[in-house]
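What follows is a single chain, given as structure tokens, in the form predicted on its own.
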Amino acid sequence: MLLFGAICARAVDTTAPTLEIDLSQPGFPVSPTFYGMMTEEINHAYDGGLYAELIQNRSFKDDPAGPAHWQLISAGTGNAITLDQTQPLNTNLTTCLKLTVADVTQGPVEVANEGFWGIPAAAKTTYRAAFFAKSDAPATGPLTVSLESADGRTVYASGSVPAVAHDWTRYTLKLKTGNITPDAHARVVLATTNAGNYWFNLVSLFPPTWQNRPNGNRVDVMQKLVDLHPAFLRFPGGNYLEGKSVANRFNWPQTLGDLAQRPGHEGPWGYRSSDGMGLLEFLEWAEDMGAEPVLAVYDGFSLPSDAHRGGVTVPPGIELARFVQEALDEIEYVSGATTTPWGARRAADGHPAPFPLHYVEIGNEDFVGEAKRTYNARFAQFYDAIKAAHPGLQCIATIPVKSRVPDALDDHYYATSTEMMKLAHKYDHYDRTQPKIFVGEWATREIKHVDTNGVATYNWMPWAYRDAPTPNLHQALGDAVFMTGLERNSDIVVMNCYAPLLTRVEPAAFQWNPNLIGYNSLYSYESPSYYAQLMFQQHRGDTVVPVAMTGEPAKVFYSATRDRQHGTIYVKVVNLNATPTTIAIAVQGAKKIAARGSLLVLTSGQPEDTNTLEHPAKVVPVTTKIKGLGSRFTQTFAPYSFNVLQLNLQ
């Protein structure tokens, strides 16, 4: 939002603290890999989220006890739906849905899928439906597929196949809605008026997708990600890489190719992953954003979801060797030439060109139990093999190691805003001879507590807290505080990414908060922390400028960068105080500062203000033109605000 009325910076207040910006010093380059994204399957980030598939439990493996998320709709007797493993589609999709139709005298017999907390019915939209089906007769039909309201009273779109064959056959059709009122809680219904037995598998419904990919991403969420212009995408990320067991790790070869050949697997956060978002889809996602992949490879450690204790660790040596080879093959799939076996497989999957790859992370959070004790040796085994095959690849360690010198070390921080104020200075005096730092997961995670005397503190957010899927303004300011420290030290902190990235907002849908972007079936919104990220990214510059504060006020944090091509200085100031803070700005080493500039401010009425589906723009950045600038001037920063002051060199 841009406010065109200009305000004046004041003459220098000699009593105010002074932020000194020294352009006479060369500074150092802003890391080209600032800023990035981290992703994993948590909070229905993929299934029910970015991955655009609308059917939940499309392959009927979510619950062995019954057809979860499917419902029989019938007034007749003897009609039923059951899980059936006697009619497998193939060796990977072995469970199907059996529909027994015995009585059609009361009308059509229907089976409905509720989607992920509702299937979105949007106006003037074409949906692509597909499914495998067979019947116990040579040809039985027709079979109708409808998108309708949850109570079945309104049909938004429908289509049909004339008959269902005796053998497994894939059917496709399009469902087109008219000028309807959008419905976030619709359902998909398969209906027949002919008696018999029917079997279904891989029942799918896709809305329009980003770049019209047939197995693609949700358009509105993808647009918000693209708008951040991330430098990289770290995937498959977090506990989703490890899984709760070796068998349930991210087994990347099983996520390639035809969806009918992807068995899916049990995820670590309480629900099953379809693996529709497979390795190639991750790579194309990064490519669509103009980002490079940062590939995390499974290193033999799986972590149960009940606590950061125990876990399963494959010992280094012979037993680990197959996972080392698995990682080498994965690297080859990502970046190998089409003359290599896995590069050829990537080309066969539809992407002949190799993807750029410069960083590989070996494991994730190997800081507990047996994993911590064995990581030194496991890292060395992976490091040696990767460097031998790909000398130019940078290897990231998840904890400090002594066996080899990693190219970067992955630090993770989930902290309150109070803790973030301390962490903002963590790397100011870091030993520059040590490995570079990748802050691979971080976020301000807190909840406000007011004691009996009315004193407010910000404490760690309880695990059971389910009221706020995305952060408020105060948390966003904690994020901005931390980011000033990362930016000031981007000679040693070469990459960073907020986590988690995505969440559904229904309380039953998310396991962790806060998250950067929230959504339901139809709509999505950016959190205040999203805008803090955006402000840093859009005003990154190319050179870190030396800054210092004299008479430093409490709860004020800062950094500055320079865009040499455009002659611009970006001064970032975070004011976590409940009152306005006035600071004198002094710029040294510039021939002349233009009298006019701009001030971009992220703030709101209260620190607990936030964005929601109902109020998506309550906390957004506002730009104001300012004048009266120069080599010395005074600027007042609003309470609870993150500010980007743009100065133009002449």
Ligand code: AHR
The other form holds:
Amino acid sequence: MLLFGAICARAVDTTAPTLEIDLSQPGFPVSPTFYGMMTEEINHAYDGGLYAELIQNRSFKDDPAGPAHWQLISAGTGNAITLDQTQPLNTNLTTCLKLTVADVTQGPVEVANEGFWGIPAAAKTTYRAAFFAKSDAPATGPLTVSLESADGRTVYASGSVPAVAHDWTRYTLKLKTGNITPDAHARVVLATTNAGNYWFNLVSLFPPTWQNRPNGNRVDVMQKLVDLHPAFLRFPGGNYLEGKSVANRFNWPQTLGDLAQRPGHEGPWGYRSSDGMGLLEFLEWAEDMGAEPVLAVYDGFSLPSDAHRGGVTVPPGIELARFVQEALDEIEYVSGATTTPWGARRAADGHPAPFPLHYVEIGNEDFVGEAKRTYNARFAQFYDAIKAAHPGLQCIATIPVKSRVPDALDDHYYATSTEMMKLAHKYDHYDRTQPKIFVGEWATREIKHVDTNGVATYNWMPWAYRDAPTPNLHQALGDAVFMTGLERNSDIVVMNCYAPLLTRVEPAAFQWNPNLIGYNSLYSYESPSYYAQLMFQQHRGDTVVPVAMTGEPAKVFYSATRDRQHGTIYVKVVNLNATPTTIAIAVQGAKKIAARGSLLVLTSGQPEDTNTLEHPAKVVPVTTKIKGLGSRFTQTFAPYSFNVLQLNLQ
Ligand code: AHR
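Return one more block: the form predicted together with the named molecule, after the form predicted on its own shown previously.
What follows is the whole complex; the chain from before opens it.
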């Protein structure tokens, strides 16, 4: 959301520090792979998030102790719900929900799913329900499926199947809401008035999805992602790639095809993944955003719960060969011709066209214990096999290696804004003969501490902090500070992506903060950091312009690019001070700068301000048309602000 403000007047200050922008130098291209996204299953990013499935624990594997997130609603005696493994749907979905209906004298016997912190009921919306069921009821009457308020008093939509067969059968129906008041905390109820036993599996409810893809993505969240026009999507992790054990790695073949054949797996962030967001869904998600996949392949390193003591590592050599082959097959699934075995499988799964693929990352964060000790050899084993099969693919290393020269090195930074001020210069003097850099995860992660004298410092946020799922203005400014450094050095930092991307906002639902986009079941919002990303992305330009500051003011950071085709210059200035900062801007090498331009400002004045579901637009960028520009002028930048000054060449 870019709001427009009024034209402002300009004062000339001859004593101000000067930002010199040199257009006489050729500069270098802004990396075409700026800016990207990083994603994994964390904070219910997919299940309960982007992946639009609304039923939690649809395959009854979440908790072996009982039917988590399901509830029996019945006043009769002897009615019950239990987990049952005697009626497997198939070899992958082996546990089902058994509903015992013994007493229907008190009314229908119902089983309800609470969804992911509530099922959304939106007005005038068609939901698609689907489930497998079987019954031994002697008289199989209709089974009703309803979307209703959590207390059951209001039914928003309802439908039924006429009877339940004795053998496993898949049933589908549509639930259409009318002009209801939206409810983020509704539930789905299956109800019968016929005694007998009923078994259910893969119980599913989908709202309309992005581009109506079956098994697709949530529309409001997708819109926010698409608006960022990411150049790439790094997936599937992160720690989610590794898993807490080899068996719980992102085992991509088990995430393909028919949902009923996907067993799901235990994720590393404390909850199980349905794998409804499987490899093909990741790829189609990237495709829908116009982004290229950056595919992270499992490299033999998994995280045990005490990850920082070393992890579970498959030794290089014969044991690792199986995972190298898995990676080669995965690459073939993504980008191979349909004449190849895995390319043919992709076509059979519904996507004959190969996906573009230029980057493959070998693992994730192999910087601990045994993983670190063996990465040199493991990387070489993957690198050699991948390059032999796909000479054009770029192989990204997660830590520096000596065995081979990686095409890029993935650096991760989670840092306070104070640290970001240093990190903004990290690549200014980086040895350009070294591998290119992919900053594959980064974010300003901090919490304000005020001492007894009223002096504020910004400290590392404790892991247990659950007050804020998304960043505030000050964190967004820390991000912008860091991004000025990335942009200035985009000859060597060829790709970067903020992480994590998505979060539910309920405190019990997220494991990590901050995150770029927050949501509950019904609504979502952009954080101030989202807007900092958007501002850089929308004012990327094509060429990095040399800039230098004389009389460098404290806590002011800057970069500049130009768009040669449109004759525009984008000057990015971050003012982390509590007071306004006035800077003279001097442009060399331009024939003429138009007197009129614009200033896009992200600030609310209060560094702790943030956006929430209730107040999604507290911190949003505002555009002001400005005049009096030229080859030298002064500009005042607001306290705690990130600014994009647009100059137009004439
Ligand atoms: O982004 C959250 C986690 O941080 C990622 O899973 C991991 O790669 C990093 O340590």
